[in-house]
Amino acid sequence: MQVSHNYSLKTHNTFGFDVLAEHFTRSANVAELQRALAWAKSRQLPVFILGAGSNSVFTADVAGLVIQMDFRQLEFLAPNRTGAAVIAGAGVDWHWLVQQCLQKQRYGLENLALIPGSAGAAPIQNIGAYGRELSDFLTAVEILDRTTGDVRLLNHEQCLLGYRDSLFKSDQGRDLIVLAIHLNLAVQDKPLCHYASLAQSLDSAGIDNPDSQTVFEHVCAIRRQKLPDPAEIGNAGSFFKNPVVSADQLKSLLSNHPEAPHYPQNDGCHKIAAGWLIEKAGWKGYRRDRVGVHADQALVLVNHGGGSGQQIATLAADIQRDIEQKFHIALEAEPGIY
């Protein structure tokens, strides 16, 4: 086990914040992870589990031991009557996983192309885009329980997946470390492409019956058009969840803003476009010192270079407060703020 001290995390978070890990190591398998946890425990150090850093806002240096999950195994099982199982280690790059599945003729993940991050973070956030969510395909998550040291599988129901939510974001799941995810994908190439912007993109190209590869390419094109590349400007993608409001809240919003985009949910509530709220409130393109709101996408907060996590956290809180005052709707941040 190799431990680095006062290790820069600048290249390990997509905002590019130059913070230090007091101690840092990588774990590529369960044995290495257990050794790292034991090392920290023997020194009474807190542990921070890190994936690709695409969903983290570091407001200060990180005390204790940062363990980066480097589990890279990828296994394609033989198809059966219900589909084809895929097992991906927590450290597998998500977009690369989507590409590999398409190459192996395992279908369904193409709508989730270009989502930054690792496979291990996918169930924590229950990632979703263009009409799909991870919950559509997740069958189990292999975890290590820090309280007992046990390694076990949690089935789909036990993961408590919701809209950008899961067991792993709760107090009950905070000691569970994701080691691998188990997916069940289709072997029939029948992509889902009803989501408005995706359907419009395909229609504009004159494509009536796209295959999954074509859907993948269009999703990538749309995302590149809408969302800035973290390699060019620091960001964590969509910073706020689309809020879900009651029918009464929607009625109140539409009485003043009939143009507000909204989407009915199965439980009678309605999802509101957070980006529309932020843009309507005048934040789009706003800049404060070295951080700000992206000029082309109000849902994305950015580090223009040399900014800090504390500056982003303060800006996010100011936006939340303003949206609450103007629309009486609470915005919730997607990334973790540490």
Ligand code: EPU
The other form holds:
Amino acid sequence: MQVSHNYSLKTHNTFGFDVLAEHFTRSANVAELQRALAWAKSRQLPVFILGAGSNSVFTADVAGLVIQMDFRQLEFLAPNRTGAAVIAGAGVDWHWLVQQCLQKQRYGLENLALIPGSAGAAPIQNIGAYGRELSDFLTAVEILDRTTGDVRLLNHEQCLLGYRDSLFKSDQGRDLIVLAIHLNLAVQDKPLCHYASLAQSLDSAGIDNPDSQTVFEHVCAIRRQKLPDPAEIGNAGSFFKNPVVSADQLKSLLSNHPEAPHYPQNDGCHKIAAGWLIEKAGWKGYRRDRVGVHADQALVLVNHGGGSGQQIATLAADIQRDIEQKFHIALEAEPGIY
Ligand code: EPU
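Hand over the structure of the form predicted in complex with the named molecule; the form predicted alone is what we had up.
Following is the full complex, with the preceding chain placed first.
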């Protein structure tokens, strides 16, 4: 097992923060992962499991052992009555997986194109975009339980998937390491394109009945237009979740701001567009030191280069306080802040 010491994580987090891992290693299979965990245990070191670092904000150097998940297996199973299974290792790049599925005529993931990160991170925050969520396709997650050392499969229900939420974000799930995800994809090319900006994009190109490849291309184009590419400007996608409020809270917001975008949920609550709240409060395009709020999508905080996780965390806290004061709505950060 190869371990690096005082290893820079700058290229291992999409914000590009230059923090050090006290110790760093990669694991490509269960045996390697077990060896790495044992190495840390024998030295009484904490362990930090890292994917592609697209949902982590490092405010300081990371003590203990950082294990980067490098499981790269990808299996396409033969179709059955309900679709076709695909199994992807935790270290598989998400966007590459979306492309491979389309090439193999496995459909559904096209709405989730260009989401930065790895397949193993996808169930943790139940990634979602343009009318689809991972939970629409996820049948099981293979995990290693750090408390017992067991490797087992959790089914869809056991993963407790919600809006940008899952078992893996909760206290009960914190010791579970995602090894691989199991998806059930469609074999018929019938894309979903009702999401407002996607429907508009297809409409303005005069496309009535798009195939999944066309939806993939439009999703990529919309994302490239609105969202900064982490390879150019450090970011972790949406920094805040869209808040879900009660009918009374929505009524009070709309009495002052009838134009506020809102979306009904199944339980009588309403989702509010956090990007709209942040823009309305005047933060869009705001810059402080080396960090700021993206000029084209206020939900995304950015590192203009040379910024720190501490600066981002302070900016995020200031935005949360301001939104609370102006709209009486609490914004919850989406990435993990360490
Ligand atoms: N809006 C503004 N100002 C902004 C941003 C958005 O007024 O600066 C308004 C838009 O005009 C629209 C509404 O807010 O009326 C929703 O905007 P958009 O469709 O861009 O989606 P979003 O709610 O801002 C969510 C996800 C994104 C995902 C898009 C598309 C969350 C936290 N974010 O953003 O996911 O790509 O929908 O489905 O749910 C991510 O999680 O990292 C991410 C990028």
